[in-house]
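Just one chain is shown here, as structure tokens, and it is the form predicted on its own.
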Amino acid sequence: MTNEQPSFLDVLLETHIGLERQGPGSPQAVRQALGFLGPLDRLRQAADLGCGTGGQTMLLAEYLPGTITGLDMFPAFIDVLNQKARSKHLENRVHGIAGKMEDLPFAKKSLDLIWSEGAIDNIGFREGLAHWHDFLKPGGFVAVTCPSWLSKERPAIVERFWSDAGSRLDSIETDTEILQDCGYRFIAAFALPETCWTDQYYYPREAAIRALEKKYPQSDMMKAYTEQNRYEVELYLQYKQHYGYVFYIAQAI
């Protein structure tokens, strides 16, 4: 117990630092969007941006065989990747850097994929592709998830919330014709079914936050911050009918 007053920075990173996934997501879906790309043998370089403590990341390296860059805007995700490839004796293929989706590092048509969970909607989904397509290799793929409607009624509580969490939702079929406008040809698209956003996103995070209840009992922003969560979480299990996250597999032309 403390009386420090965190900021919601730090309650954030404190909250996902320690889970396997900073959001919804499973090993299962990655092995499905994965089996969408034909022979991985030659992807050999890849990124996966927004790769958070990297999760996902340490999945990929071990059905892809060359090296895998994942980026993060907080170095201290990328720090717990890091210390994850060290453990594996995979620092020679996977490694971490710090950097913004919306500024790339790498060398133009340098990567064959690009792999993206959770993130994209960040900076928006048209201006994450446009950006991003020249990155990839003539005929490399991208696979990511995006919040998308999955039925034509958009309840407008839903739309509201994630328009003030700077985000916002298309169709499966809007975001689709993004992707051929961006200059891809459209492979696939699946919705993450409920438990990639229960049992491997929200029960862990409720857990990490309770624990930091328990830490920051004085604080008006944690108090905030969880009843923020909360709410995210009662929304979904009331409207997850209407919405959700889609995987996006498509590949450079």
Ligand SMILES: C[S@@+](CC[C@H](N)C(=O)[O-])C[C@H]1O[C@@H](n2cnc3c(N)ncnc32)[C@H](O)[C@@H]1O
Contents of the next structure:
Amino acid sequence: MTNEQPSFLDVLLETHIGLERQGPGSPQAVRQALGFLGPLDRLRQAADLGCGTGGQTMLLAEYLPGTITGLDMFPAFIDVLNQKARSKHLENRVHGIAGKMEDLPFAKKSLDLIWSEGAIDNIGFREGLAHWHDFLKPGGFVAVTCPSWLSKERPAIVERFWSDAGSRLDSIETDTEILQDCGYRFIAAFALPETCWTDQYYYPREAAIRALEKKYPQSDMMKAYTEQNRYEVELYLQYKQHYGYVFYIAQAI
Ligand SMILES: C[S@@+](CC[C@H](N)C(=O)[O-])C[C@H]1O[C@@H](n2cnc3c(N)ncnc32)[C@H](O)[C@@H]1O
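Here we have the form predicted on its own; I need the corresponding form predicted in complex with the named molecule.
In what comes next, the whole complex appears, and the chain from above leads the way.
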């Protein structure tokens, strides 16, 4: 317990740094998306953008033969990824670097695969895909999750929540057109199941938040943060038939 008054960023990072994932997803979804990429032994240079602490980066390393660079804006997350790589003796193949998804540090046409879960909407689906295209070899793949509308009905309360978070939702049809506009051949799209949100992300996050509530009992910021997270989960459970993360898989032309 402490009388310290943490900032929003403090509690955000402290909540997520010990979690396997920082957003919805699962090992099964990773394997399903990899299944659309054909023989994986050709994919020797990969990047995982917005990798967080690298749960999925380390899983990708089990399936891909070459180098995987995880990139995230938070150096603390990257430190965790690099520690995981060292503990599995994979530091020669898995590297974490701090950086921005909208200003990639890679050589043009150098990547066979860009992977990105739960992150692209921070810079915009279209903007991200257009920027990333330059860094893929012709025929290279993107596999990316993005929050999307799953129904024709678009509840205003959901739209407002995502827009307040600096994001926007489009339908799978619109996102497919955006992929094509940005120079990709569409391969597949599938919605993540509910367990990717609940068992894989919200439940572990709730446990981490309960521990932080004990650590910062005097903090108004902590109370507001807890309330905000509770609202997010309730919104999802009430409106999950209308929106979700969709995995998009496509190939650079
Ligand atoms: C929802 S989390 C997903 C993390 C991880 N991919 C996962 O699925 O568990 C989004 C991640 O994107 C990172 N991020 C957001 N905007 C970014 C940007 N502009 N450049 C680099 N990383 C960014 C955040 O720091 C965060 O780790």
